[in-house]
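Listed next as structure tokens is one chain, alone, in the form predicted on its own.
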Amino acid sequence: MKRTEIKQLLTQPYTEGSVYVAGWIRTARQSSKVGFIELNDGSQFGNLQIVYDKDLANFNEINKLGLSAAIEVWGEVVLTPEMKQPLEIRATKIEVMGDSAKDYPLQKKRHSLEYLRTQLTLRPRTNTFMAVFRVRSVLSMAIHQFFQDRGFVYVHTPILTSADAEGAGEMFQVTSLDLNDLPMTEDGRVDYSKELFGKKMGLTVSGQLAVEPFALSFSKVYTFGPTFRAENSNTVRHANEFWMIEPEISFCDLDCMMDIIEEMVKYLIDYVLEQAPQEMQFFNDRIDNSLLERLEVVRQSRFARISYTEAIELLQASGKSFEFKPVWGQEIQTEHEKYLAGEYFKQPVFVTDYPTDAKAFYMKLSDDGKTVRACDLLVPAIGEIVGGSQREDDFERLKAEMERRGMPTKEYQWYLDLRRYGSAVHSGFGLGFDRIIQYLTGIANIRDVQAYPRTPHNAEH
């Protein structure tokens, strides 16, 4: 008999008959005459109830099974419309594929998220993390669906690179050299010409610079992959390895780009609510009881837009006692972002036109000469989840800005040349994939939306 997935049983029209299922024991209630097993095979969030009694040939063996034991079940589907579950399986045969030792670390009680971080390989078996990683999978598909449906070309950008897109010097260095016998130049420096690639290399901090040339050929492109930051930051929003969605769009200015961002965020919410309704209801019930209401507000609202200067003025006039005093020219801190989106606007808000020195070198200089055509999307509870800008399309202005920042223009000549060979107005943004998952699930810590989080002093598995 072919195995039937639990999702198929519980989502298709319910019918009685013989069935064969397999999965892991999530909970079990046992007595001397009858037993009840909640079985899950990973095909969906909900469990399937298995009922067995003394007539089972190996009743005593099954009655001793521990949580997470893997079993096969043959039996009859019995409809139970008067019960919480629409049907159950009356088992005629149960075989053990793999018992679970009595010291199984995840017993039938609520474990803290901190404890579960010590059980990375087992935590996907819990309700919380089964829901998190299902949503992560669904959201990955939603990203591609959104851009593919709109004619964007997916570009695979390199993970190994010599270009620091952010110019912040936070790249992980990667080397093929023998660290115990480094080749040196006459002046005592490491001789990177002996590297496999003939130069100093690192892990990418962004795919933007590599995907941007494709926008000046295909008009609409995106890359979606891992990025890295070698910063010692121990916050609930930062990790050293994370995923980014980075589109680039030609013939599109800042306002055009913000329209795309807003459309995308609403699309992602709609998609996840439709494809993972059980998981989203779980997050609303167990993690944040305002989650679904908050997401509905986002779906129905027109995102607010204010300039950085207006944002600083609002923060200064708020009467709030911030840890970091809001000052023009300095970064807007997470506490400021949460106030603006969560308390003042109570919805997502774009903050635009940041001071030049607060942003990256490639952003379009505004007419005032002091700000750049950049934006951040701030959302309640999380803060910034999207950052983007109109790119500087003028060769002389871009070169002057790079020189002002002391950047090695020779190494970026290919990037400058894009402004010499058919330059066009174009814009792009980066969406922190892990942060949008935090936002959609209500999970506070980025470590709890990543399968194997990479944070300072934490690189298990």
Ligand code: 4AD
Given for the second form:
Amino acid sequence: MKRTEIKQLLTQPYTEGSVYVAGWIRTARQSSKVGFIELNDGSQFGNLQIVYDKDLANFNEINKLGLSAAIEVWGEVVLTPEMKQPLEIRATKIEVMGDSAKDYPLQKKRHSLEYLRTQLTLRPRTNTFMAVFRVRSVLSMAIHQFFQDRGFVYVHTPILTSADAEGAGEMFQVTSLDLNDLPMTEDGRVDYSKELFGKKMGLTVSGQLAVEPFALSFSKVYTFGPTFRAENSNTVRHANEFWMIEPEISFCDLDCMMDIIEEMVKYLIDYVLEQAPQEMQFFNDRIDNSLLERLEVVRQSRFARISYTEAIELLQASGKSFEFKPVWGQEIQTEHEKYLAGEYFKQPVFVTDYPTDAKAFYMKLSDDGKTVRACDLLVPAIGEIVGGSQREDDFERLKAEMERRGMPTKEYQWYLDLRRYGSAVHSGFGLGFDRIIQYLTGIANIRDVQAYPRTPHNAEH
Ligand code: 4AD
Ligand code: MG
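I have the form predicted on its own already, so could you send the form predicted in complex with the ligand?
The complete assembly is shown below, putting the previous chain first.
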């Protein structure tokens, strides 16, 4: 008999008949004559109720199974319209595939997210993490759907690279050399010419520089992959390995790009509400009671757009005692971002036109000579989820800026040359995938939206 997935059984219209299902025991209770099992096979969020009685040959064995034991069940579907669940299975035969030992760490009680972080391999069996990782999967698809529907070409940019795209010195180094026996040059430095690639290499911090050349061919492109930052940031929104979506669009200036970002965020909300309604309801019930209402407001709203200079003025006029005083020229800190998006606008807000020195080298310099055509999208509770800019398309200006920052222009000649061979207005952004999942689920900590989080002093499995 072919196995029926629980999702299929619990999707209308419900039909009666004989079935064979398999799954893991979520909860079980029994009396001397009858037992009830909530079975889950991961095909959908909810459980299937199995009812069995002492006519079952192995009634006593089934009664003793541990939580999360894997079983196979043969039985009859019985519609139960008067009950909470639309149907149940009256089992005629149950076989044990793998019992679960009595020391199973997730016994039936509510566990804190902190505790579950110590159980990375078992937490996908809990409601919360089953919801998180399904939504993560659904949103991956949503990203591709959004860009593919609009004619964007998906480019796989390399993970191993020598280019520090953000110029922030946060690259993890990757080496094939023996660290205990390094080849040295005469002046006592590591001889990277002996490296497998003949030069110093690292893990990418961003696919942007590698995807820009494709935007100057296909016009509309995106990357979507893992990125790495060797920063010692112990916060709820920083991870050392995270996924990023990086679109790059030719013939599109900053305003044009902000329209795309706004359309994308609204699309992602619609998509996840449609494709994972049970999970989203669960987040609203158990994680963040204002989630669905908040997302509805975002869908309907037009995102605010203010300049960095206006943002600093708002912060200064706020009367708040921030840890970092808002001063023109200084970075907008997380506490500032949270005030702007969470308290002042109470919705997503674009902050544009940052001081040159607060941003990366590749951004388009404005005519004022002091600011660049950058935008960050800030959302309540999290702060920045998107960072992007119009790119500097003028060869001389870009070269001058790179030199001013002391960058090795020779190594980036190929990047500069894009401004000599048919330079075009183009813009791009990076959406932090883990952060948008936090935003759309209400999960506060980035460690709870990644399967195996990598954060300082924390890299299990
Ligand atoms: O602002 P960032 O550093 O921008 C870039 O990397 C550009 N090259 C993007 C581009 O224009 N193509 O990073 C972009 C986004 C941030 O807004 C944030 O959402 C996310 O990536 N991000 C992180 N997410 C988790 N952990 C970290 N350590 C992150 N750093 C950035
Ligand atoms: Mg940024």
